[in-house]
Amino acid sequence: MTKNEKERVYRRLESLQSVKNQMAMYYLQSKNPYLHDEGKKIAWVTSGGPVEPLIAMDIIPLYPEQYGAIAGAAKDSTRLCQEAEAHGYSADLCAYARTSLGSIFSPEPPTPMSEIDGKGGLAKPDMLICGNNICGTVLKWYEDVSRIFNIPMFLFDTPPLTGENPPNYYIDYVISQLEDLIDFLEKQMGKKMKEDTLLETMRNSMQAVDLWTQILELGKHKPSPLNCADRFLLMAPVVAQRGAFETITVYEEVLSEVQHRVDEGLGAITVPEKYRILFDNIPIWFNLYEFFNSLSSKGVVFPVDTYTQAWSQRAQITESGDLLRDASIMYSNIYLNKTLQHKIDLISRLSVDYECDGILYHSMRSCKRYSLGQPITRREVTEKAGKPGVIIEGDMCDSRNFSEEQAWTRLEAFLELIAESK
């Protein structure tokens, strides 16, 4: 595999414009600075935290991880994480951590999102939404930071979930938890919660999760119309705007082009699809496009991920209009609040859906959570499903935690693999 090839072979997605242009002036609007005066207020949220309410309520949420990623992009997460450790905290913790933190340090403003005020990082909070679904670093990763700030912080408490369906108890509990988080809202807005208001902003992201779903799905088409770096990129809305309408609207342009690129028989890349891989964990962010570019080149294609998966879930608005009920149900059920052997099945269940040839797994320095299990998981999904598997180690914001030749070997290797069983 030639690592170095420069010939883009990726078609360019029009729609992904407008996907920028909605989340340029997403933190624009976090950046202004009569925001106050205006009643409205900003939360630092974590992945998996509910947005629902905070949308409701007027308050701005702000997800550090999303910053991670776009400091990764923009190559300078190392230099973060490097200031983050300067200040005591480990080269082994989560590098969306320790670049969150080194943004709240460094004395030179970060580059991602200098251009909107001079200063870069994301806007300051008034208050942080930490929800312990994703992994358990995040309640520390907090903490830390609320005490930086000087300011409230809830934890948005859900227990590992060990079967396909949550029991009511734990449902029960769960809702409790929204029910706090809705009172720890109305406290810092000086106001309540409107029902209708809460009701209007659950459908406006049920709409934008099925949208998303949908788009995801097409991959199943041969040639893939889409590719990993691309969902990537066009995840950020239903990450951070799932209840705003501005939402639906780009996910239907989205949907419209993509759609069009299957009726067309156009793939995501301008070579001969070959290979058809699943990709399994946070992408590597400051290698982008040049990863799979070269990928691409060889023919192989992306058509499905974990990752991206993990925003397809939903719960629907039932006829008694219980949204808290749904809600809890909707956020217990994130992809890494589940067992090894969910994660197992659906990847096997995936692969055969989107007739994947093998699963490549990008294990992650960083996200202890997301890599667990992960050379059990290639061997059982490969019993289970005949899929292969290849794993690379990396990081998605710490380019020292990359090695390209250790990786370009390896996938060499897979490719031949299974160029040889076709």
Given for the second form:
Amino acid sequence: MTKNEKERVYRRLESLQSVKNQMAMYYLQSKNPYLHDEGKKIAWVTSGGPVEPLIAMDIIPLYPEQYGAIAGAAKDSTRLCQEAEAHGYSADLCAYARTSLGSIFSPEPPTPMSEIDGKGGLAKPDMLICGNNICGTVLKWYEDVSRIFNIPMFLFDTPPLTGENPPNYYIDYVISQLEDLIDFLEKQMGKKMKEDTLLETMRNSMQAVDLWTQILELGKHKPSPLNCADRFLLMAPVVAQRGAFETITVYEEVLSEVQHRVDEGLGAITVPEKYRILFDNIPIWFNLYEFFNSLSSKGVVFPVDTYTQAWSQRAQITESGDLLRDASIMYSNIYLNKTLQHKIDLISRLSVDYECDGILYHSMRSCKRYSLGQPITRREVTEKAGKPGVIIEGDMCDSRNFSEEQAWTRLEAFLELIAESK
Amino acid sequence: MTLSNSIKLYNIKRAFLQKLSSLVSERKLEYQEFAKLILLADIIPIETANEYLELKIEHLESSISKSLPDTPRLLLTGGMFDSYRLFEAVPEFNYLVADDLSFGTRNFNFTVPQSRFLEGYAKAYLERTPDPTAFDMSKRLNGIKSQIKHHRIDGVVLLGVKWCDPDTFEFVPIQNALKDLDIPYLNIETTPDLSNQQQIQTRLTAFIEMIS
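How about the form predicted in complex with its partner chain, since we already have the form predicted alone?
Full assembly next; the chain just shown is listed first.
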């Protein structure tokens, strides 16, 4: 295996351009100099934060974590991490946080859409919405951003969920959080939330999530019509633009193309599929194409991963008017807000449903919440589902935490093990 | 034991630790020994702990003061650090006259009301100086500022445990606050196994020399 494989062995997804166009428009709108005059504002939001109330209130949600992914893919995130460290932040902190903070301090941060927007970084926020359903680090990160920009921050608190079904007192508490959030947004925007608009936004959001789930489930086919890198790029709208009607249109197009691949027996990679592997954790953004393309050349495909599955939950939106209850369950029922046993069960189920030969666990030095417990998970999943696993060490944004040679050595040994057992 | 009695006993323990803390500030007790007393009181039965702490206070108040370092006066701030072995191995930590640690002052500088039981209990924990994992560190920052004034602090040591995000995130605003107050500070990070103990001693010595 050569880590610097140049030959492209993946099939280009044409509808990816529509996703890119939608995201370009989204970022362009966020830099509109007349945005405030038009009654809109900008909020920076954590990836698990409730987005629908914001969209319903004419607030453009921007995601510093997504910005970290973009800066990582542009191979500029390590520089931004160092910029944050120069301002006193520990090199062991979350690399998404350091990338985002570094972009605030840097005179030349990369811009999400450089071809259409010369100004660097994300648009400056008017407010912050921090959901702790993905980790506790975001709380401290956003507190610092709040101090730096001197802007208000709302903490959307969802206690860790220990079972599959949250008890009523838990749901009541999270509903109170959503009510507080709406009060906060109304105060910031100087207008009342319209329930009809929120319901429509929630419906759009759920439709987009449904389409996204359908797209992901097509990975069960052999050959898999999508690989990891495809999903990691396609996920941008379901993260940032849930609730926007455009996301539905774009995902219908993606679903159609992926379904066509399935109908025609076309795989995501152009060489015969030899190994089907489940990927756990956030990708190595600064090494995205090199990593997956090099593996593809050996017939390795990733039909499923845990990261993009995180946006496939859905609440049952009814006409009963219990919108906040459904939303509270949805926003609590997050992969990273649940137990290690849930993770073991989910990976076991997915690895069987998608007929995987094994699991690649990416242990990220700077994302403790996602990586904690991976050795236990690997052991338990192997026992439960009979799927072997390998752990490689890396990072989502800080290239100093990734040893390519060491990762490849482990992966080669892992693939040999799978080949022998077939 | 009833809940009421348990609350009473732990309130007594907290009061004793507050008293011992003031003896550290008066330089009648070394910080190294104080840190060990805090941990000891957490792991032995509460009645025994209270008896021992009371005897210790009586002994310290009646005995002639030891020759403890006079200047400078340091404050230690951090999160969930409880490895007293570091304080034992690095004698320069005896320049400490106060701390702001999760298992230190933040764990005993409050009282639980005995009349309102669970509500009082919850309120006491919500109102005490918060740990780094909690939302809104302004109360912690105010607490540090108040300690600096009360204990006449000359320098602050920020002790972080590597890979603890909440802990090390709060260092930046604390450092900024200290800069505003013109209080010198030293930022040190260590691991649970204290792998850089020698380096910590060297840096702490240099810091003490600098502010002396």
